[in-house]
Each structure stands twice: as structure tokens, then as C-alpha cells.
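Below you'll find only one chain, the form predicted alone, shown as C-alpha cells.
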Amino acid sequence: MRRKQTIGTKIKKLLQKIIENIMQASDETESEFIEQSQSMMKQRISQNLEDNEAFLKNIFDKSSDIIFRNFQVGKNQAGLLIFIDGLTNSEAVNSDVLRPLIQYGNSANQEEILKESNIKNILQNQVITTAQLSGGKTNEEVVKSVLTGDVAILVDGMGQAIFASMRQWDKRSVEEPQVEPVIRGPREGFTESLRTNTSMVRRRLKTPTLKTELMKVGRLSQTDVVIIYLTGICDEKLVDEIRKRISRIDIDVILDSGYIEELIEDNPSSVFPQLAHTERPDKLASSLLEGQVGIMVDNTPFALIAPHPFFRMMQAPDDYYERALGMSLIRLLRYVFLFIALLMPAVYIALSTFHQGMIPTELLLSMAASRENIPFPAFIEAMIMEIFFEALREAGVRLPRPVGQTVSIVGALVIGQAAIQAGIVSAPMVITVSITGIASFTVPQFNQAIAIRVLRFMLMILAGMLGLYGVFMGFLVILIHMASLRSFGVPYLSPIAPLELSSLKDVFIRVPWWAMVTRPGFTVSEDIKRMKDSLRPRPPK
């Protein structure tokens, strides 16, 4: 038996070695194949069209949407078109590229292309009628252009490629913003098409100082990213810093602007967002006019705005479309409800658990009567209600819209009433959590509201352990953390800390437009004035 076992173990070891050798050989073969492919991609385009066609068909193997169309220019001049069905306008390819090439080959000048040394110039200047043309000399340029929706044109003996821009694909039409509802103002939002988005900003800022720098990010996705800003208003150092941070991104794919946001912000471990996102072109245009920089990403309707301090998160585009006095009061109301959303549950826990003497006697007796049969302390009671409220809010977001709002509203009413009748939670706690939930909806920026919701739970824990001392200590830590944050070099609490008096006219209140003569000083470099000093309306004499 022992001998059989030793023979069996030897056979197993031998098989394992054979398998390891095979795997090692396959890995070496695969790595050699990858290296060969990469070296081939960087090589220049061959003058032999058959070699180019064989290489490209090998690269685009098992890709049914890649179209290879052979044609003839002249009697013995072969050509090849390559494009992707679904990303390219086929009608434009037929009318502006393929038909002129074939007609040129059948015309009286069909031998001219054979005699000319520069075939590319003849095709670009005399044959192809599309407006946007470019060229490339390497196989890698051909592959990238085809994958972005361009038409690659190869001709035997040319030794390089011509790229005709005829991109066209199905896209969502311009609609009203979904995340940032409009009360008064333009009712169009960004779409997933990058050029549609840049055109909407161009329509609002008809100036040559509006710059749109294109970058490619993502090894596999090759996503188009545009840095948009106004020269003369925006600080060039800020643009350089954003450009450097985006160029350092080395990732396989970029599917949304949220990828860019997390990879370029100053402090990614902070709960507070240091960039804003918007799907409203008017908001992006107004931010550019105040010296900020926009980052627009293809395939997403959300543009990023940098830098974006905390107090700008509390401003909504509608604040500037209505009268200053009314919107100033609404903005002050937002700040009041911001503190309610952050502190109210924690303060309730602290008062009802540690500091009952601070509660008026009649209110204290009412609270004690409502909590008489409640089996949980105030902290556990508040955590149960807050968690259920967050779950209902998440369910309302994820469900289909006609159903989601109904489920969230009805669910909150039914669960709240049932919890009170069952003696699980008290009525004052339901009121506290409900007011807190409503207050969190008043924050205009969604990612800022998420930060407030997270910090609310931390303050509730401190209140359950230390009472009001824990609440004050936690609030002080939050302020210290916010004061230490930077958004692309701009202090997060600007213009309050450090204090800038000239910029306070658009923080807690909004002064009338005729009084906002200058732009915020913490982002603007040169053109600080936005209007004349004498635009204040005066009554007729």
C-alpha cells in the first residue's frame, strides 16, 4: 500500500510539473503575442495595402460591426475604407468619400493619381468632400480613429492613412434636467453627447476666449474629456493644475465624471465633496464667468466644476433669476435647515438622555408620557428611525418613478404610524426624524447632502455617549476639518475663512445684480469687474 501511495504521489508531482510547464509556456507565448501586437501597433503604415488589411483584420477579429470596404481608384490602384457600423454616418460615407473616390478613378484623370508622388494631398484637396479630415502614419492611429467613429482611408502605395470625421450615433435628445429641477430659467440639460454639451455652453458664451481643451483618458475606453474655461477670467495656474491631474490618471476605463472627480480632488478621504457636478448649461456658464473651470466627460450628462468651496454648494441657479430680496431669505432658510439636518437628531438625543433640565417642564412631561412604554433608549430609537428613513429614501430612488414616490411617502406614513402604535418609537422622535429628512432635501447640491447625512449619524453617536458635550466637540471637529480642506488650492470655507469682504455679497444673501460689480476674488485672476459701476436703476425725475 505504501509503495502504491509513493508511486501515486510521484505521478501527481510529475503531472503538476507538466501542467506548470505548459502554463508557463502558454504565459510566455501570450506575453510574446502581446508584445508583438504592441510593437506592430507602433509601426508605420505599410505601403502595401494587403499587409495593412491583413493586420487590421487580425486586430478587429470577431468584430461583426467593423466594416472593410475595398474600392478601386484608377485601373490598378486599390483602396480600403474601414469604419464601425453604428458609430459612423453610412450615408455620408457613401456620398462624401466612397462615391468621389470611385468617380475620380473612372474619370479622365484616373492616371494622375498614379503619377503623383503625394497621393494624400490629391485625395484631401481634390477628391474627398467631407469637411473634417486628418492624417496618421502609424497602425495605432488607424485603430484609435476607427474606434472613435472616424472613417479610415488607406490606398495602396500611400504609406499613411486619411481619417474622415463622420461620427453619428443614436443619442438622447436635449431634455429638462432631472436632478436639478428648474423653477425659472432655461429648461434644457446636458446629454450624453460631449459635442452637444459644449455647443450648449457656446450658445451662452459667444466669445473666442472660451477654450475647450480635449484630452483622452482611459486605456480601454479612450474617453474624451474636455477642460472648458474663459481665458482672461480664469487663473492659468488653476487650468494647468487641472490639466496635470487629469493627465496623471492611468485607468482602464472612465464611464462617468464621478471617476474623474475622485481621482483629481485634493482630499479624497474627506466626506465633503471638493468639486460640484451639474447637468445645467446655465450653471456651468455662470461658474465659468466667475473664474471656475468646467470638466466635461463624454457619455455622461454631468459636468464637473472646480474649484467649488462649501458656500457655493448652498447656491442654486434659480437664486439669480428671481428678485434678490426673496431669494436672499430663501438662502438664509437653507442655512437654517442645513443646521437642522445636521444637528437636530443629535441634540434631541442629548437633551432627552443627559440634559432633561434644559427642556421646558410642560414639554418634558409630554415627552415623558409619550416615551412611557418605549423599550429602547432615545439613541437606539433615533438610529432605528433614521436607518428606516434612509432605506425608504433609497427605495424611492431605485424604484421606477411612478412607483418610487408613492412607496416612499406611503411607506413613511404607514411605518411611522405603526411604529408609534406598536410602542417601538415615540411620537416626538417621529417628528424629529421627519423634520430632519425634510431639511436635508433643502441642500441644492446632492453630494453635499450626502455628506450631511453621513455626519448626522456620527453626531448622533457622540450625543448618545457624551451628550451635548459630544455634539459640540463633533461640530468643532467638523469645522476644523472643513477649514483644513482645499479645493484646487482654494480654501474650502472661502470667502469666510480667510475673510474676503468683497465676496460676502453672494454668500448668505444675494445682493441685487447692479451691486455685484466684481467677481469673486478667490478664483478670478485678471478681469475682476463684470459690469459698469453705474447700472443701479434710478427713478425717473
Partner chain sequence: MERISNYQLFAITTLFQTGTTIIFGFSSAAGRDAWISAILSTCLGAIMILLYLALMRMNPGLTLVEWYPRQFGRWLGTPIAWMYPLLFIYDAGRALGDLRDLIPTTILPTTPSGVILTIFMAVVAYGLFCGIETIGRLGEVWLPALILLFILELIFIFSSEITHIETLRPVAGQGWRKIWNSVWPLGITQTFGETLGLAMIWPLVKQPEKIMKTTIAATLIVGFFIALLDMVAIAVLGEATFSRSIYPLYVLIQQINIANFLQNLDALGVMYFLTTSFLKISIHLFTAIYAIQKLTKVENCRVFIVPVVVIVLYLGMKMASSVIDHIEAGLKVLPYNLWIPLFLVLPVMLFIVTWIRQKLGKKHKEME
Contents of the next structure:
Amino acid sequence: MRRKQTIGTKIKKLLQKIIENIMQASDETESEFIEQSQSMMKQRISQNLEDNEAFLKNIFDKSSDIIFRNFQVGKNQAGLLIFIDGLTNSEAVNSDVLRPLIQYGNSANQEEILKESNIKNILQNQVITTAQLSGGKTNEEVVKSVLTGDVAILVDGMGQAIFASMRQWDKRSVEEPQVEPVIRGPREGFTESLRTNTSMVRRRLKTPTLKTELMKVGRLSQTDVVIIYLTGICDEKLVDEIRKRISRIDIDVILDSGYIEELIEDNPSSVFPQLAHTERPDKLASSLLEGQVGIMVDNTPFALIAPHPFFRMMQAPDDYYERALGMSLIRLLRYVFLFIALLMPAVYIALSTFHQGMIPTELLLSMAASRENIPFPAFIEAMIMEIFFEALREAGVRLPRPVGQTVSIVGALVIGQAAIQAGIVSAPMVITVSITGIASFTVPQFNQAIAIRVLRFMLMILAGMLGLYGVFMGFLVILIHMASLRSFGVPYLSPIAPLELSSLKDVFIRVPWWAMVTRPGFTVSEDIKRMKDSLRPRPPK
Amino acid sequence: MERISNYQLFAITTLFQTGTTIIFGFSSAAGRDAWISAILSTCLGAIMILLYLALMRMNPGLTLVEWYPRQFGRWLGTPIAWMYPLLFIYDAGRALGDLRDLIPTTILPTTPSGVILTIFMAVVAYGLFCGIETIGRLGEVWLPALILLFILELIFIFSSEITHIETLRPVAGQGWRKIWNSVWPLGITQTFGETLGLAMIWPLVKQPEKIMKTTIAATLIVGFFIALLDMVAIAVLGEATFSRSIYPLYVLIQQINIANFLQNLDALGVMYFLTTSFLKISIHLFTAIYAIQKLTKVENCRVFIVPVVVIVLYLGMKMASSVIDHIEAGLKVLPYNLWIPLFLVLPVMLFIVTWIRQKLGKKHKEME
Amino acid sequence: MKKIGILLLVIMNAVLLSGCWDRVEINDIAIVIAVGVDKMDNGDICLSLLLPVPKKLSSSGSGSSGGGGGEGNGSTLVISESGKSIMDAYRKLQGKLPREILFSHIRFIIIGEKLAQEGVAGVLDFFSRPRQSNLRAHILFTRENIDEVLGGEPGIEQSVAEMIREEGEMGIGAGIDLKDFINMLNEEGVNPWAGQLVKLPLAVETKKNEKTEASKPKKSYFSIRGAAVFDKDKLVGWINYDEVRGVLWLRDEVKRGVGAVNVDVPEEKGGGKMGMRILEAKTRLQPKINEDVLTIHVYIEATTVIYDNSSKLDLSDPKIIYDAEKMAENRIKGRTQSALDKLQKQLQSDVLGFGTAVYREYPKEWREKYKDNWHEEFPELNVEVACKVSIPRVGFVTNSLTRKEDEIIK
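Could I see the form predicted together with its partner chain next, after the form predicted alone?
First the chain shown before, then all remaining chains and molecules of the complex.
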């Protein structure tokens, strides 16, 4: 794209310079420490166990949760177990590692095992009964694997370490998704544990073409990030692009997939989100089948889906589980309410303060009757009510659950009713705001709904200034912006613009499954057909 | 380089040709025979567009402003080519002038036109910065929406029970002379002659072999659509109101009344108008800027956007002292002085020259 | 980067430059729902507006205003002013009213006889030019005092405007709106006509009523009964209700399911009355030039259904139905004939569109021969009315309730 032009690039270069300067400055102050410890870390594990122990104790200084367990293999051969309490299954450590080791040391023919050369092999093959075992030769590896929850086994004279994977920590059990509930369909949602999550997807797609590429992101957090996709269905270039963008990230910590989302977007200044997030394994699986790529992040139940053009946000998981006709109509309803959520207060302001001629006469008369004593101009009235409504909604999210309901009842009913009776706001305005509020909940994707809410205020301001002309111009700007936006190379308005006729079957309506022969996706590379033709059920002849 | 798809070209062509006709009506001077004049103009216009398309085939891969230097030689061709971007800028200014008159008469009577037009041109500039691809996609989104609205409008009109089909009779009651007067030169040049501007975009289309089919199809559909609108407008408004109104199709929308509730849909009319004139001005300016870029051989055409937009804004504000002046210029002055020479005479000459040169070139080859 | 810049520019433009020029709150406008115009004795034009008073329109309960309200005249206000021209009067009215006058919601325009006789073109221009014009407003004429009409009793409707609009759309009388009127004015070969508003007593005076309600002032209301007939934009005369029905038949404006045909059954067939409702009606004008003589053939086709039958006719007999059809045809013919007589001979104005029909059929002859002296041709025109009525249904029962077997006329 040639758009990135002189001024833009200049500012960018300037910013980059400043950032580099800051980075350099901080590097200098810490450089001594880093140099020292890095050289130590790169060193091989020493033959002498005491040296190792001293080094590691120095590294894990003041860490109460790190356990050093000394033991004896045989008579004089010392060993050391290091693990983090709470990340490791301590029962398994006792029964699978510690007990066999000590028992083995006490058994008869111990002399032969203690030779340097095969000490690791023997421990691995004959003593430790854990399934996942690996080895490492540098101090750095020991530190890293201990931090991820492995048990490190060091034996005097071995010169290397054995890591037994016995990770186990307390995690939330699989529960129903809180943010994306469905009426019909699977009720399990992702949890904070990455492995549980990948297993949920794996259970749905039992094919070797399901790939889960692991990456570690975050300097301090070392968070596992998994790129999940189906080879043959997904465009390889897309995966490459996502891999590239994720590996570019250099940040201290990733606490939620939201961090990743903001760091790999195409246009970070847009109000529209260019990636979707979901906590439903079935939704992720269906997205993968349509050629999208999932990004799963450890410690959060929200997986990202990319690319995610605009019209995808109107698809809810239920659409595919219930009967096609009904769900198609509901989806159309969602589109209607999308427009209401975006435009209704703005149009109300525009009509009632600029174009009274366009309101049907009876309606205008009753509006006039109810607005007679209202002190505020319609624009201010609408702003007050909208902000009040948004605050109410925010309070509903923040407050503890039992209190939340009280707030909504008091806020919506009591205050609304009282405000009308006191003649502070007019009844049509309250109706408008409530309908708008309800309408914004019909958008299945929450983050897209936020975009709609933000734009609604922009349009309201324009409506208050220029009437319908302002609303229309605002809408035009939004439309131009959306037309120029891309989500990982996919035009944001596809498949409407650019038009893809075959994909229209899943945009405004949802055709029955037997008619969805080809994948509705836009990134499909090879495997276009999703089912056999002519699967339409027929009565037997 | 940004490219546009075939369907995007179709959408752009359709909306570009429809342009301001959607609110001004087509040749309302012909009274109740306006629809005949629309059909006639379409047929003749399509022939003219065929000529443009033939020129495109003869100069494959070249834009409008490159045809002339190539066929006429650099010293003669370049000045001629320079006239086109200037004409497009002027036409965009005229379209903006239409807006300056319409918005105050319809929705914002006292807001200064400077504010209205500045905002409009700012949005146009934003669209231009986003590039032809974005404009193409906008067209793609709008075309179905507009068609849908149009069908809705027709349904509304028919269910308001205000149409009197017999108003269309007698056909050609005042003689063919009157019809012909509105076909030539205005009907052909205004709506269809301007399509020559799209010759700047044709080389950007992904499948060049389909351009001819698409453009002709779009032209015929637009012609049909305009004729239909005219017929409905006459059937509803009657000849008198139709030819008396400055914005007959706007008045048409005002007539809708279903169950005394669905009425006063004026906003729909303004929306039509804003949409199509936005696209028309954007395309005009894109072609102008692209032409200037080709002629000056500057790398980045975006440097021209702001100056061109400012010039158009100035033109739009200062174009004419009144609506009547403005329309008068559009009906009498422009067709003869600008449109016929630039849209008809020069292309025909170019066609002849190109044809002869190609014949000679072939013979030359054969002789060798 | 650039995009946000431009977005900001747009918003900044809007914020900095705009001062909300056209913004008017709903409680700062005066919604006009009906307009009356007449000429005063001193030659000035008098403009009257009918305005609803929003605070009294309490039906859409804004809880606080509580009970009461809706007490007839209280909810509307008539305000009038005179001036040299209609614009002058309007400006004076705007000065009188604290709120901005909004004309978009006019339901009807009523014009007094005096002004109509001098020409209505100026008034029509005033109401069709500005953006607030509402070409769908009905246009009516009256011989009564305009202010009395506007201040009249709204009956069951909320305002007089509503009442008269509903009546105009019922299609029993002449429901002509502004657009139709302008079209008729401008179209070749037709003159405009429009409904006439007349004053009628609210209740029919029977003997009983006279006694009990003698003390009370008689209530009256206005209804579209007759029609005003124009030559160009000048009023030439009025026609009564029956003639209006005839004109509606001739103009093909009889609305389906509303109009009725009442037939007097002649004595030799037993007397009595029969009422029919029109299901469908279609009128076609067919001008014919035969050896230089122009004749207008009018073909009327109607389908009716019998609504009440107090005659002794046996409706189960197909022959009787046939007779009934004939009687209805004669009735319609009679109506049209009386309308034709009045228009051709007395008023000499072609509101029927015969000229237009000629123009549509013979554009060349029209331009060469008739166009310029249509005014003289019309009164002498030959008109042939042919009528065909069919009665496909007779309702639930065949014979009238009172008839006895021996009385049936076969």
C-alpha cells in the first residue's frame, strides 16, 4: 500500500528513535547485573552438586515456594530435587521420583550405576517412573523448567539435569461460557488452562491436520501462545503472517489475549476490532473449519480468531444449531437492530430538532405534547439519557452479582419513571434510549458492540449539529473507513465488498446445512467442499 | 497498484451515470415524454460509449490522457489531454453546486452552504485518500442498497394509490422535435458522455476483457432505471408538476403516503442524492487526479488530493449566482461549448486517427 | 494516521464551524394543521391557521398533566391575520406567534368564495413552493366564514383538520389534494374542481329532538358535500352532492366499497327501495371523431352488491336481478346526466377531463382544432353514456323480511 506517506513515516521514525533511546538508557543501568547473570546462566551444569545448589539458591533467592530437597542415592552420592510448591503434583513427586531414587540407592548393585557416563540413562530407564522426561545441560534450562512447573533432578557428578514433568495446579473446572451463552448447543467453555482448551478443540476435530503451534511470548511471563489451524483448509500465508506478527511482540507480560489482539491488529487506530474472541470451543472449531486461524493464550479463557471481517460479528453460534429458517429471520432482525443501535438516537435528535416535517403528524403532536415542559434541548436530553444508560450498564458489570440486579431495577425503572414524571426527560426519549440499549445487546460480539456504542455518540453529536445531513455524513465516514479496513489482508466488508456471491449464503441469512456445500470462508485455499452435494433429506421412495 | 474488480466497475459505472439524475429527473423539459427521451438517449449514449470502448481496445493498457499523446504526438496530444482533468474538476464543481442548492432547499434551509460543502468535500477527500479500491467497495455496498431502496420506493408509491398510468398518454403528443431537443445534446452528453472519465479507471480493472460487457450492461440498466423513474414520476405527479419542479423525483418521494403513517420520506430522497453525488464527485476527482498524475509523471498522486479538493470546493461555492443560473448553464452553455467537443468530437477524431494509423501500421508491416 | 487526521478534521469542522443554524426544538414550533384563506371586504387577504395546543393534547399521557383535557375546542387554536398579500399576512402572523410556524403538516387548505372567484393561483404558489410544502393536503372551498369552519366542532376526531381529512379520504365526496388541483390546473383540456365544505346540523331534527333540545343552541358541523367548479384558477360555480356523484362517476373516481347506489323500484313492480353498495367501478372515456364530429363515449362498468331491500322483488329470481341491474344502470346514468347538464350548459367548465381524453386519443387534431376553443366546444359536445352494472351477490338472504308469498312479483 502506498498510503503510508511522508508525514506518517516521519512521525513513525521519530517515535522509533525515542523508544530506542529509552531502551538503551535502561539497558545501561542494568547491564552489569544482566551480563553477570547471563554468563552464569549460559554455563553448563557443573559436575559438583554443591556448586549447582549454591548457584540455584542464589537465583531463587527469597522465594518461599521453591523447594530444594536433598537426598542420597546410595551411600555417598548426593542428589537434589528442585520444584515449585503448588505447580507440581507433590504426591507424584514422592511416589514416582523420590521414592524410586532413594530405594534404588539402597539396592544391592549400586556401584555400577554411579559411573558418570550412563548415570542419566539408568535413572531415566530404570528408576524414575514419570511419563514425560527430558534433559538439559545448562543452568538456564534448569531455571526455566523449574519455573514452568517441572521437577529438576540433579545428581552429584551427573553434569546435567533431568526434568520430570509433573505439572499440576489448581484450576477452574470447565464451566458454561459466561459471555456467550446459547439456547441450544454445547455448554462447555474454555478455562484458563491452555492444555484443557486445546484438548477441547482436539476433541471436536480428530484429525492430524489440526495443528497447534506453540510459541512463547512475554519476557517475564513466558506465556504459552498456541496458533491453532487446520492445514489444507487454512491459507498457509495467513499462518505465516500471524506467526510473524506474534513473534514480533516483545513485551514483559501477556495477561490476556487482548494484549496479543492489540499488538497484531492491522489498523490499531480503528474503533472496529479486527479479531474476534471467543470462549466457546465449538465456535473456535467452526471458525477453523472456515479457514480462520485461532490464537489461544495460556491463563485466559478467551481465544482469538483471525481474520475477522465485519459481517462475521452478526453470526451467533446458535444460528447453526437451530432450524435454518427461524435463525435466518433472527439474524435479519439482528441487522435491523444493529442499525437501530447505531442510528436511532441520532435520527431521533435530527428529526425532532431539524426535520419536524418528516415526522408523521399524529406522532409529532404526541411528541410535542410530551415534550412541552422539558427544560433541555433534545440533544442534551439524549446525551444525558445515553450516558446514564451506559453508566447503568457499566455498574451492572462491575457490581457484585446480587447487587447488580438491584441497580438495574432501581436505575431503569425507578429513575426512568421518576424522571418522566418530574418532566425532566420526555417519554419518547426514554423509549428511544431503552430501545437503543436493547438493540446493542443483540450484537453477538461484545467488542463489536462497543464499537457501535462509541460510533453512536459520534453520530449523535453530528445529528445535534447538522441534522440528518450530519448523520449521513458520519455514516459515510464510517462506511469509507470500513471499506478501507483490512483484517489480516481480508477486506473488512467482505463478502459484501468485494462481493463473493457464494459466501452470501451465510451473511444475511443462514441457509440449511444441506445447502452449505462449500465453505463460506474467505481464506479457504484448497479444500473448498465441506460435504457431499445433494445431502438434502428426502422422504424414502 | 490498486486494482478493482469487474463488479466494482459495474457498480461504479452505474452509480456514476445515475449521478444527480436520481433527483433532477431526466430531461423533464420533454414533459410527459421524458421517458422516451431517456430511452433514446440511452441507446445513443450506449453507441457513444461503444466508441470509447473501441478506443480503449485500440490503446490497450493506456488511460484516457495517454491516448491523445500516443496517437496525436506529444506536442498536439498533451495539451488536449490536459483538458480532460480540468473538465472533470469543473464537472465535480458543478455536481457540488447541485448539492449547494439542494441541501438548503430540502433539509437545512439556513445553514451556510460553506459549512455543508466543506464537510462534504472533507469526506470526499477522506475517500480519495483511501484510494480507488475503497471507492469501488463503497459502490459495491451501495448499489444493492440503492436498488433495494428503489424497489421499496416503487412499492410504496404503488401502494399509496397515487399513480395514474394514463397520464403517460399521449405518446409524443407534442411531436418528436421536443423529445429530440432534450436528447441532443444534453441527454447524451450529460449522463453518458461523462462515462469517458471512466476510461481513466479501465486500465485498473482486473479482467480487462470484460470491461466492454460490463460498461454496456451498466449503461443500459441505468437507462432503463431512469426511464422507469421518469415514467413513475409522470404517472404520479402529472406532466405539470413534473416539468415545473426543479427536483421532480424528490417531490415524487414526498408523495408517498401509506396508511397515513409512512409519509414524508424526504430523507430517503436526500440520501439517494448524497450517495450518488458523493460517488460521482469522488470518481470525477479520482480520474482528474489520476490523469494529472499520469500527465505530470509524479510518483505519488496523493499530493494532488488536497489542492484539487480545495479548487472543487471553491468552484462549487462560486459556480453560479442562483439555482436558475446554474441550471441554465447546465442546459445551454455546457453541452455545446464543453461536452460536445470533448466527449464527442475529439474522441471521434481520435478514433479516426487511431484507425488510420493502425491500418497504415499493418500495411507497413505487410510491406516489410 | 492520515485517516484519523481527516476524521478529526471532519469532526472539528462540525464543532467549530457550526452554530446549529437550523435547530428548533419541538416545543418551539407551532404546528399548523389547517389553513384558511379568504379575501376581506377591503381587498386584503386574510390568513387563518389552525394550531393544536400541545399542552392540552393530554391523551398521550405524560403523567404529570393529569386529567381533564381533550375538551373539544380547548385543544386547538385558530389564529388569523390580514395583509396585502398572503406573504404579508404570514409575516404578521409569525410576529403574533411566539413559536416558529411549521407548514409541513397541513391537513387541508380551505379557501373562501370571494378569493376563489378572483383566482387561487397565488395561494397555490405560496403553498407549493417552499420546502415545507405538503402537496398531499386537501384543498377545499366554502361559502361559510373561514374562522367558523376552522373553529368548528371536531366531532369524534381530535381536531377539525383530522375530521375533514378523514372525510376527504373516504371518497364519498370530492377529495382533491393540492397536487391533483395543480395538475388539473396545468393539464391540457381539463379544469380543476375541488370539494365544498358546507355547514350541516349535527343531529337530524326530528319532532322529539325539537322539544327536548329547543333550549340548547343547535350544534352544527362541516362536511364535504358539494364541489367548487373552476375555469382555470377562477371559481365559476358550485355543484351539489348528487352532481358530485355524477362527476365522480365520469371522472372514474368512485372508490371501491364506499359508494352506494340507491334505487327506487317503480310502482308497477311493487314499489319500495333497494340499496346497493359499489364493489368495483371503472369508467372509460373514449372520444371518437366521426366525419369531423367529436363524440365522447363514456363507458361505465360497475359491480355492486345489494345491501338492503325493502321492495317486494324476489331476489332469488335471476330475471329480477337483471331488472335490478337495469334500474341501477338508469340511476347512474341519471346521475351522470344531471352532472353533465349542469357542467355543460350552466357552468361551461370541463372538469371531467374530456379535453384530456381527446388530447390523449387525437393529439394532432387536438392541437390543431380543439385546443384553443375548447371553451366553446365543450358545451356543445355530444356525450354518450353507456352503463353496465352487474350484481354478483345479494347478501345473506334472498328476499326482504316483510314480503309474503303471495305478494311476490314474478
